[in-house]
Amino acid sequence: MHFVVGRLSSGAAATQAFDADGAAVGDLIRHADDAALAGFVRHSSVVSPAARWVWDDTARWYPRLLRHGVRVARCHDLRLAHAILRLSTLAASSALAKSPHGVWDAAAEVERPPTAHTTLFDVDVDPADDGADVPTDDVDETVAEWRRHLDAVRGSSAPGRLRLLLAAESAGALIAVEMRAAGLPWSVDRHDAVLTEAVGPRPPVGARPARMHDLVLAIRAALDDSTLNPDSPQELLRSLRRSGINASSTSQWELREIEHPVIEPLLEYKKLARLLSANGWSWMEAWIVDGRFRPDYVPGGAATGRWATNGGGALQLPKQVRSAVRADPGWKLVVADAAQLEPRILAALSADTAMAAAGRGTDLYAGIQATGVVETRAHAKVAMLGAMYGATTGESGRLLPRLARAYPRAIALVEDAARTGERGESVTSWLGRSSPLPPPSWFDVQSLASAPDASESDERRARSSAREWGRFTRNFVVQSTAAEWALCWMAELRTALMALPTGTDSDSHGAQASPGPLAGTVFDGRPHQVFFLHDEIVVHTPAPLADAVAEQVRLAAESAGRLLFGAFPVDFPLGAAVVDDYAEAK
């Protein structure tokens, strides 16, 4: 069963049963408000537990479902899809597909501001009144975009791949919202702890920390330079060049090539700024709110289908303050990140056996140099990097050869990807997410290299930008299906918490978790996912439950992997890790 979720002309919210092929099995109901809406999902949800829900954007329903207290299992992005199926190679025969720019494409283009972080659930924007020019949500029009869904895939070259890929997007969607409803939990007291210890107490406004303050000065004496703001590059290197270091930029990568008293205290300064910068107080009284951290998450935000943020920087934590994430008294956090993920989706999409076989029971890298491909581990791994990236030069490019020779279609493919690149066509990854066409600018670049009177600097700017986009379709297909594996891999997981006893459960359980935060509130005494970095989960768990937890994130990785490549024989390996803070992890 499949409920489309949209809008009446007066605003009203309205729902709508139809069967898997888009035709309709029972009346439109208006409901009144976000609460009768929220009641009307838990009561069709017990009635019918593998319905889908179908809706314009989940960003925009899903957080009035959770205030209510109501989590869905399933859903359909149609903005997430939309955005999928109009690029997919697997679908380009569709109507959807050939059809001119319209308001889904439009939908799919808004970038969302970042969202207040006042209340667990805070409410992000009516979709009534989003500000966007023109409304996805009307129900007659939700319904008609859904239709072509179904007939986008219905006619595509891979549909059981394609309804595999929307399903994960959707999921992922899911997840996104829930993972900023229940929040990271943040230890306030232990991420000053953290900024203390490293550049002394907070200073006044306007003021450098004490530790700080010392590197300014010994930077200053260093150059001679009473004056000199080390935060300002152009000072900087002013200031370098009048002591005889003759830098090109104040980067980090060029200053450690340097010798001179300077550069030791100047790298530290550097280091200390970051912090400061990206996760000092500042930050965390922007961020942390009620000893909890929620980012706006943003499924699909590259277009390899990797996430992002919008502000606050979550998918960018540096080491430093991840010991201020701190489970719950009572509860603990299960760390996951899978090893070598990309190389070991290279050798399943490219099925070489060979490359799967180095990386079964094992470390991946280990694995090629036990084979004798290379004599060590860390050559194995930059010239696997080299490979799935295109660096061509250097160590990278002296040992691609040998590893062409060992695994002979796994290298083959990434060459192919790229190849296709430089030609300016569209790479797809093994579920159908097809990469974007390069821009208008880079098609004329090759057409004034292929002109009659073209110049030397024109052919070389041609094939400098041919291999640049090579080197991003290259990587598109390996990226690309690690992020659908790490989709299959949370939706595997959501689903399998979700039918976990709660921890505060004492007949099955033992001891009790506190709820602390999460009372009330659908995460109460549930283990939930608070944390997604690529290729690592992070889940916040009772502690009772948090060994169940751990094998079920092994399972899930197991599931994702059968899902995509069947019984194609690669390893997924997981290091799990139970804890109470982030960084006993690491």
Given for the second form:
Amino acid sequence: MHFVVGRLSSGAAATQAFDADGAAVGDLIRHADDAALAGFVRHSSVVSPAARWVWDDTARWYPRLLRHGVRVARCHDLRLAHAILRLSTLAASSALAKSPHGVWDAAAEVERPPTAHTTLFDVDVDPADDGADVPTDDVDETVAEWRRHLDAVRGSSAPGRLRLLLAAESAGALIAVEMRAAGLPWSVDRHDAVLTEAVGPRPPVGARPARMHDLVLAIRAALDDSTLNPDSPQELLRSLRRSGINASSTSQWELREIEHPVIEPLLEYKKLARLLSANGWSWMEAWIVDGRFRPDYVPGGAATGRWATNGGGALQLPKQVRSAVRADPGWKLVVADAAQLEPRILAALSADTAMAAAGRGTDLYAGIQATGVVETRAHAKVAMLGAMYGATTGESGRLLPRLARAYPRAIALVEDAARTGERGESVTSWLGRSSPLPPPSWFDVQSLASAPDASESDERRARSSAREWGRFTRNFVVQSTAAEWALCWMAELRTALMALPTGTDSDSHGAQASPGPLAGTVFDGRPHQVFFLHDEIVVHTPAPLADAVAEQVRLAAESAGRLLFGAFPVDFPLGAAVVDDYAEAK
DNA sequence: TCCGTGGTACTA
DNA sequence: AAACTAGTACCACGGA
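The form predicted in complex with the DNA is what I want next, because the block you gave corresponds to the form predicted alone; please supply it.
The complete assembly is shown below, putting the previous chain first.
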């Protein structure tokens, strides 16, 4: 059963039941308010446990359901699905792909409002409530767009793959909203301790902490520059040169190589300055509310299908502060990451049985080294990364031919992807996500170079931009398929966790809700995902369920491998740990 | 004072 | 000094 969710012209929410072919099997039902809508969803989910909720934007509809205590098992996010179908080469002949760009394409680029100040006071801020007209949630338009999706998938060259991709992408959208609602458990005390340990006690606003102040004095003394501000790269570079240091930049990779008394305090200062400006006390005050970090996750935010985030720098949580991510009392964190995900994905994509075998039951890089293709694990790693990123120089470029001899299928796949991109064509992931085409300016550069009067520099420029795009498409096939695996992993896990019993007895005692940030929410007593970073997840779980959760995490990874690659013999082993804080894991 | 850009550094 | 993929976000700086 499918239920379409949209709005009537009056602004009221409405739902209607459909069969899998898009034929109505029920009447349009108007819901007086969010509570009524949530009640309807709750009831329908009991009657039809396999129901799929079809709506324009999960980020718009799902928070209000969660707020009323209702989770949904499955959805179809029209905005995200549209973006995939628009570009997918598998559905290139569909009406959707051939239609001019419209509101469904614009919606994907719509500004998502939540940033520090709104999230501080309203974590469930609704992008639709900003007063702007958003036509995609009109119920008739929603039904029409969904039917265009059904047509595009049915008429595609691989309906099964696309269906899986759209289901996985939509499951990701549900998870993103749930992670934001639950939040990443964060100990401000521990965070404060990390900062104080590094730089000294928190100073008044505008002042440098004690440790950094001392370092500035040492830097100024070493450079004989009593007013130098080391936060200014321009000033710093001038000062370094006056002291006879011939640096071209102030970046640490370059400074590291220089022998001079200023280098040690300077590198130390830069490290602390980074910590403070990226994740210091003011970050903590802006982003940690009631012991939770709630960034805005953006599924499909990168062209490859990887997620992006807005606010708080959730994609760059430094290892230094991860000890502040702490389970609530009586709870645990289950931290898991997929080991060498991308090369394993490449092995499966290319049906390279030799490479798959190298990773079976072991670290894949160690497995490659063990077959004698290269001398060390480090060489295996740098060569594999180089193959997937398109390295041509250095150690990685030198090792590539040996990799190509041992694993011709895998290397041929990424080389083909690179050549396709260099021609300005698109490449496609395993499940059907296709890369965007280069911008018009790219084609201009190419045609300029093929004109009869093209100069040497025209040709150089064209070659370089062609190779650059080729590196993107080379990596796209691997990174996008890895992102698909991760979505399937999370979706399988979410289903398994929802079926687990609760870990506390607060539910059975009704009014006796457990204290703490989760009391009264849909996550109370239940394991729930709280973080995701490309190939790594964190689940927050009642302690008694932690081992069961860890087992489900492993089973979900196996399921994801089978969902994508069937019986092809490739492993997706995990590193998994049950811990109290994030820094304890690996 | 506001806004865009360059430089830097952190993540997988 | 660039490079070998994908991101976010800070600061300083200079021009409107």
